[in-house]
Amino acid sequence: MNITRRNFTYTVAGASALYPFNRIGIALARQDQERKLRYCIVGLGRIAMGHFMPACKMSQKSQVIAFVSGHRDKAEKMAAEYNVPAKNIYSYANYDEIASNKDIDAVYIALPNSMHAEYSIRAAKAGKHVLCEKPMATSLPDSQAIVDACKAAGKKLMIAYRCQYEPTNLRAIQMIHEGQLGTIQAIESANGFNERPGEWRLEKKLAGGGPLMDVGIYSLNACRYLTGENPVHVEGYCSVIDQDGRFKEVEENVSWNMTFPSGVVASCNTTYGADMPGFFRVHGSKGMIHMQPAFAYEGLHLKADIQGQPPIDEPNHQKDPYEFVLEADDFADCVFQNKEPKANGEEGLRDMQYMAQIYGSCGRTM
């Protein structure tokens, strides 16, 4: 596989988009301001319910228009809530009917991870844009083809990496790029917590492997963004220590090592097994980057000690939602101004190889 650097780009707080100083150009601005990207949120569950869902109740660009639930009871009462007619309630059974809904712009895949394969590339063949939750899929082929199918469609198709619009992972990427750390040497980065007994995500049919696949994906994809490169080798560890049941299918913790092109070595770790803070460190040659939380919902924190600067502490006192707001947003941005988002198909494709070849390298698959 040819790796290559990335063509990483930030926004820089306060920056918008320039349109041509004409009648025209004035017009569509002033309509894309106005519009609002409505989407069909497919699984009632709670990131849907307790993140995207009231993020766009807060957004100007965003719209629950319909829902996709296995649950008729608990999708009415949703559409009480988001102001939802009833024609826009549908089951997984009458799912492809969205086809025909001329209100539906977008949906938001927030199943488990087994199945956005399938209702991604039916959304795009009914011609819809597609905001999957990540990981994409639980297979490589699987997460081609979700590519494939809005690429035939001509559909945007986002990966839901909100991190990578979250302003503070986003100053720490501009610090890093403007040199203020130096050469960078090293990351460390550790994301996990402990499960409880009987969720899904512990089958691995629906979720497709453990803690790797749910939360150490926020690693791995922090390591690619603030270096701005792809590994070139990636080797990787698993283990399971508890056997109280939870753990017949899917790994316990994993722990995995990468190196880069420019020389960066990354080490990173999660687990199903213990609380363990999302963070990640980054060190340069004239200072380091610690930023804990680094991928919570909300009360994310960074610091750094740079030779020749005062020490930073910049605390992000923004509460839940808003990283769901500013995802969301710039997914309306990119289909009204037909951008291809930052956060890709091919993004989310890259992080489902690197996590294949962990897998591979603790004699697992996905």
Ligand code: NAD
Given for the second form:
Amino acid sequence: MNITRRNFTYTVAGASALYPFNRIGIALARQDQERKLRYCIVGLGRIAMGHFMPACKMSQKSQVIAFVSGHRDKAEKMAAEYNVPAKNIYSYANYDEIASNKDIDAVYIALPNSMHAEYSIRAAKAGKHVLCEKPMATSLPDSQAIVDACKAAGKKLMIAYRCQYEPTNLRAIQMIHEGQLGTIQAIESANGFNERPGEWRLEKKLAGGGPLMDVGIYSLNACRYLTGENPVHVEGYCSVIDQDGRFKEVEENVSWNMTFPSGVVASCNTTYGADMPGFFRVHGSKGMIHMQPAFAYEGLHLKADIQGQPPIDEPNHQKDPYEFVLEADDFADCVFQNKEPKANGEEGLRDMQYMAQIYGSCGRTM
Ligand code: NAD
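Given the form predicted on its own above, what does the protein look like in the form predicted together with the named molecule?
Next comes the full complex, and the chain you just saw is listed first.
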């Protein structure tokens, strides 16, 4: 695997700050400002209806223009709320017809994990850009197939790692990369919750795995964006404690360690058996950062203790769904300005590879 230091953008001021425009650029930017990226929402579940779609409503750059749903009545209700014309409501059966719908620029895939690949690939083949929820798929071949399909179609692919666009996470990255913590030695992170019986997340066929693929992925991805490195060694341990029928197919707990090229060590935990607020702690030779919550929809809070400095205490007061606005709008910028998304397909694929290694070391498969 190609291990490289990764480039991160610390600014949250938007692409215009990064790409100073010449006159033609300014004219194009004005055009972009007048246009919104028009999303077809694929799967009307909790993340789509509760977060992403409300974010589009608030956004200057993103708009809900179409739906794909197995529940026509629900789609019609949402269509009324979002001014979506009846002709733009699709079922899973006639989904491919989005190809001839010029209203639709991009799809947002918010289906159970094992459906991401099929619906992302069909979207790319229909000539649409793809914003796909995490984890990008449930196998490495499926993940690669999404990347390949979007490349072949010449369409943008972004994986919905909203924390990579969130200001408090970006501030932590910035502090680390400016050397404010000295030499980074170790990272601890966790993220989990107590899953209810009956959820698709407990079915391997739909979820691909348990809490690692669902919420542990936030800790994994954070260790990578905080260090700016990719791990050289990954090893995990899985367990099932509660014999109440929930964990016949997926694991209940995963603990894993990672070593990075610089020597940074990371230890992470995830569970479906307990409420485990998402956090990370980064320990450096001159101080530490503690973020908790680190991965929630709102209320993110960064604290840092650095030698010779007053304590840093920076809560983010923005309310949900602001993280989704940043994510949807960044993708709009990528499409309108022909930029590669920071959280692109390769980024999603790497997490899939590390998760496969973690499962492998536990004697499990994805
Ligand atoms: P959900 O169960 O609320 O919604 C899933 C949607 O898929 C529903 O509309 C459901 O009707 C539809 N669906 C189609 N076929 C289905 C099938 N065979 N079984 C079950 N549902 C089916 O799920 P969710 O919590 O919205 O998660 C959807 C995706 O979003 C997942 O990949 C998840 O990992 C991701 N997610 C991301 C975040 C984030 O913060 N980025 C948060 C939660 C979920």
